[in-house]
Amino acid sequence: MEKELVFGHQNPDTDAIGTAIAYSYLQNKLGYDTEAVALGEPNDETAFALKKFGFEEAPRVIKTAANEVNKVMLVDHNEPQQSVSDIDKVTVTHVVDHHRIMNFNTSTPLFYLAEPVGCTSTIMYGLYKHFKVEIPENIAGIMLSAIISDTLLLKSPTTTERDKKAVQELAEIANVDYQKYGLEELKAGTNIASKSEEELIDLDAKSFDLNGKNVRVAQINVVDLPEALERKETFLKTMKDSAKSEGYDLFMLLITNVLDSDSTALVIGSDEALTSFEKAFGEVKDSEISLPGVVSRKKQVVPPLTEAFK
């Protein structure tokens, strides 16, 4: 059979970087021939879950994938512009996701599963169990980790009861205590010191076409929100210089605090775009706002911009 890359998108977090190993390793068990690969290197939070369940490598990074292969299987996402460079030049012949479908559409038929959970890899657990595949302890171990992650261990507005299910069976084959190790988890992708703000605005950031309009929505999380916000003057300078090179209209970077689930949001972008941002969230001032309770891109940030944008 043809090989197939499995990927998440860019920037992966570790629901695309968990969720395309059990795609893999599934699709491998159900007779294809894939390769689970990632469109960047892990983030911290990513690197701690793949060397707790004994993950030696993280999937190989690539740029491009036509030059591997014609099919590709896409997780934790669908928009064109958060996938490979030349997606536009292979087949898609899966999507397993749990955001909203904006821009696809393919030239052939093709098995698409997209549901309104907290986290790809919850779907994915639904998945092993409908198709009768047994999890691996270590599998189970990176679908867990990718769950906490996404509802930051459950406290998230996108966290559903079927979450919670996948996270108490999950952990039991993972033989971890969800509870303390997800905790160890967050905390491990909070370090930020150690980078640069290119880095850090980089890191878990995504591109939204809001009509016509090029948004850009990165996030952060801290346990110390005071000690990310020292460095807010260096902050706006990075994004401003980063919305010129790439043609941002709107820049948000919204730093999470992972232990009260409270963010701060920084914001540039032009008078326009900006007028609109503050259509969803009230009035940005010095470049910043207050989001109380505000921690999911996904529910939180980009559907009330979505419908100011309109």
Contents of the next structure:
Number of protein chains: 2
Amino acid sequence: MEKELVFGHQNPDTDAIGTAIAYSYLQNKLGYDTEAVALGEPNDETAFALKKFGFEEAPRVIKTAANEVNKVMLVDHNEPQQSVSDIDKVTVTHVVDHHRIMNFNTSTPLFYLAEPVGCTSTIMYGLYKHFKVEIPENIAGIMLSAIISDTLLLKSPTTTERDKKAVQELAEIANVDYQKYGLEELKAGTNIASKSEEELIDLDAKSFDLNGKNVRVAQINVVDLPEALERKETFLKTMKDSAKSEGYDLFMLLITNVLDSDSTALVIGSDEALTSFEKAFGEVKDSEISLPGVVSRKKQVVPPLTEAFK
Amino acid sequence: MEKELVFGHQNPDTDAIGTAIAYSYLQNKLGYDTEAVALGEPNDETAFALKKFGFEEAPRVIKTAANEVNKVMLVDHNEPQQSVSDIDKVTVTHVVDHHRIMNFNTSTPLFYLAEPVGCTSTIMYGLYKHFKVEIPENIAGIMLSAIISDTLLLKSPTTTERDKKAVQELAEIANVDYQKYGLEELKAGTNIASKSEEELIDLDAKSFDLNGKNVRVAQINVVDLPEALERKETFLKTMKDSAKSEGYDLFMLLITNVLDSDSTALVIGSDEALTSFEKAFGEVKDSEISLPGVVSRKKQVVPPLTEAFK
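In place of the form predicted alone, the structure of the form predicted in complex with a further copy of the same chain is requested.
In what comes next, the whole complex appears, and the chain from above leads the way.
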């Protein structure tokens, strides 16, 4: 069997890394020869989760894939600009994802499973059940961590009944109290004091092609919004520099309080792009806008922006 | 529950119509409110299969969807130009398919299941099992007919072990000898004498966007290749007229002998497109090329063309 690499998106979060580990394990059990890799180093939250469940090393970081393999499997993403830089030079044989489908084109049939649930690991949990493959304790732990991360401990509006059921069952296999562990995990990802603005705006950032406009949406989790906003001017300057060098028409930084599930966004961009943004979310004052209840980029940010940019 | 329409591709074949019927039945059992419709009248083979299994009426034919519903479910296709004409005005909530993914973009997450098997009904069979929904005899019959059609009675190179298993199990539920019934079904679709060249080149035709070129690939099934080729000059003229009026850069008519699984293709197009075609399949003489063993548009025609048009 020809070796394939399994990976999640750039700027990996706990779902991208955790589900890649889980899918690689499952596919190897089913007879494939795969290795879970990552398109970046784990963030603080993911590192916390990996350590908690006994993974001594994070998946190997790759910059390109075609130098190693002909075939790859994607989890937690499908849009080419979120994937490995040479994605056009390899064949995608499998995708498991929970996002919209955009600019994902293949020349041959493939396995593609997307479901509109809160986390790719919830779909992965269903695949383990379907193939009747037993989930080891550490894999259950990292999948649980992925769902806690993506759903903000089941409080995000993306959360479905299936996510809740998966969390309960995976917590049992992983032998943890998911409420207690979940808060610890989320808090592990909120330590922004030790990081520069450059790091923070790139930590969990994704690019979207919205009707030809290059839109960057970054998100950071905090437990103290006012503390984060003390760094507003430096954030804005850093975002402007990044937009200039990378060619973003709009840069949005979503700062989310993981304890009360509210966000404030910092936004910069061209006049035209800002007009579209305001069509979706209302007036931006001093490059800032309060977004009560907004915590999900996928469900609460990208769809209204997509509409507004049409 | 808001009503949704379920349909397969334009110029529907037995898989497009049969799997739409099967998916609508399944989704209604699961609590959705759906109706199976079609983007065209059934061909002779599909009409034969529908009659055989007691469907008194074929699914209603629609030209547009947005005048009736906001949401749709697609089977056996995903490429917009193969779908309903106003596909951009409705939301696709579910896709079950076995083709490559191309130009299929959504603004929100959805359910998407693609598997590289011979027929969408084989995937559908798996979904019935997954959801533990019993398959009625007539639905089993039309799903069986779809797999026989797409795999040319399990002889196409697209055929997988799962298609074979599904055929055996569905034949049992439908209470037919699939070898005997399969030959009857395939032969029912080979009566080309009663049809005009205009009808024949449109019966099972699909358009593909290959690197900006508009490529039309039609296929007809016969039991007597020389008899079909007696009409070659009229076929070519009709194909040229169609290419001119519809703006096809290339028009390929694959004439497949369903008994011995060989094809001859008639090909017309611009010099540039024909050069690409010959890169994929070799020299075209007098607009004709013999393609021994080629029976699958999806697996044996579109991938080499896609490569050649790069």
